[in-house]
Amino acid sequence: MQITIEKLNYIYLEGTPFERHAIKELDLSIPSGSYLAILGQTGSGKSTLIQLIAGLLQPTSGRIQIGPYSFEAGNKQKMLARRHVGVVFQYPEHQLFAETIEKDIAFGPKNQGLSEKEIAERVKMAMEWVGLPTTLLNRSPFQLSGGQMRRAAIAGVLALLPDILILDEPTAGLDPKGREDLLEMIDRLHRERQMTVILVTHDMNAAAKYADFLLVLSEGSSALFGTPAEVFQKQEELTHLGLDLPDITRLIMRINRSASLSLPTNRFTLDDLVESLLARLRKGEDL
């Protein structure tokens, strides 16, 4: 589903001494089936924005269009749009509550009024998507490892079959292997199901590797927007915003400086970097 945001504003505690303008005149277009990473310092408006897109907050002014549904201040269509959006907040395993994994994942589909057969199919399908074996169906979610608990919580969101999946720092607290596995899983779901993914992250490496587009927020406004190649070319602006470059970009820039090369900096995996070096060798150029 295409997401279009026009002149969006959100003000916390409007009209009080504690008023705070969290989102300011934001315009944004997210193509259907794309992968957007939202970056920015703490307090930049990232969490507020995803709650607005998910219909959990009502815009102070401006408009959000999700597919055929348009909502703004006083408009009730956000309830319809919400059916198409799944949200995974930080530490989603803290929201697990049922006595078995099956019952936990089935909670959402059951509230949708699906039949027992449909619910069972959704549960098994969601577990398959997140890489949990169905032998765990009757296991307590609290007997799982941390990474498995997070996958079970995400499966509960996926069982609702959202067209748009929003994740707020989904790898927080995981070890490096757990982070990599989870991000690979999200990327696979994005590609296989052609699902729109919106990822809030502080991880520049993940943003560079997986996202089609990056949005950098600063004080509630769009500071930078574009492809990873476009955004990570703007080192000075990123530094001013308190953000770093991906590890691979910094490595390429160091190689270019030390060896007087001009390797392209829009390579975001080691395999891509190696291919760039091999391409130079094939052309007979020095390294």
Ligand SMILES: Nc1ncnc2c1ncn2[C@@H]1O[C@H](COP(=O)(O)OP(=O)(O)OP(=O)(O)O)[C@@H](O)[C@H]1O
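Positions refer to the first chain, counted from 1. What you see is a predicted model, and the numbers here were worked out from it, not measured in a lab. What we label the rigid core is the largest C-alpha set whose atoms superpose within 1.5 Å from one form to the other. Compared with the form predicted in complex with the ligand:
With a cut-off of 2 Å and the rigid core superposed, residue 277 has a Cα displacement that reaches or exceeds the cut-off between these two forms.
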The other form holds:
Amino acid sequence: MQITIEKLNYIYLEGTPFERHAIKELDLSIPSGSYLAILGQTGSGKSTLIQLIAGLLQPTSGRIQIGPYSFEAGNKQKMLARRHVGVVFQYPEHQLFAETIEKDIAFGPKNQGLSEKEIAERVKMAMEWVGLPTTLLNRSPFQLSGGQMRRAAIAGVLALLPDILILDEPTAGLDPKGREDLLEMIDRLHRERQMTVILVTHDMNAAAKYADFLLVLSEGSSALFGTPAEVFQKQEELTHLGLDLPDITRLIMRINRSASLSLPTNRFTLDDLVESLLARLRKGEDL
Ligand SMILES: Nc1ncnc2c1ncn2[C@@H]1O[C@H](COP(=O)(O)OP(=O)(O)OP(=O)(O)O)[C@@H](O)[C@H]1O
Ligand SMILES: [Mg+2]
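What does the same protein look like in the form predicted in complex with the ligand, given that the last one was the form predicted on its own?
Everything in the complex follows now, all chains and molecules, and the chain you saw is the first one.
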């Protein structure tokens, strides 16, 4: 489902001394099936924006269109759009509550009024997607490891078969291996199930490696938008916005400086980098 956002504004506590204009005149278009990473310093409006897209906050003004559903200040279409959007909040494992993993994951599908058989199928499928063995079905969620608890919580969202999966800092607090596994899992859902993914992250490496598009927010406005290659070319702007470059980009720039080379700085995996260097060699070009 295509997402189109026009002149979106959100003001917290409007008309009080604590008023905060958290999203300002934002325009954004997210093609169906694409992977968007939202970046920006703390307080830049990332979580507010995803709550607006998920229909959990009502725009102060402006419009959000998700597939055929349009919602703006005052109308109720967001209830319809909500069915298509799954949100994984920060530390989602804090929302696990049922006495077994099965019941926890089944909670959403049950509320949608599915049959027992359909619910069981959804639970099994969601566990498979997140890589949890079904032998854990009858365990208490609280007997799982931290990484497994997070997967179980994400499975609960996936069991609703969202077209659009939104994740707010899903890797926070995980060790490097847990982070990588989770990001790979999300990427697989995106590629194999054509799920639109919106990832809020502070991790430039993940944004560069996985996203099709990056949105950099600054004080509620769009500061930069484009492909990772486009956005990470804007080193000065990024520094000004308090954001780093991906490690691989910093490494390539360092090599270029110290060895007077001009290796491409728009490749974000080693495979892509090597591929582009080999292509240059084949054409008889200098590195
Ligand atoms: N419930 C609220 N009431 C009032 N102001 C809020 C509320 N939630 C957020 N804000 C303010 O709105 C602005 C945007 O906050 P938001 O949480 O969207 O930022 P963020 O980019 O997600 O930050 P972080 O990286 O720390 O998660 C901030 O100035 C914040 O203080
Ligand atoms: Mg946030």
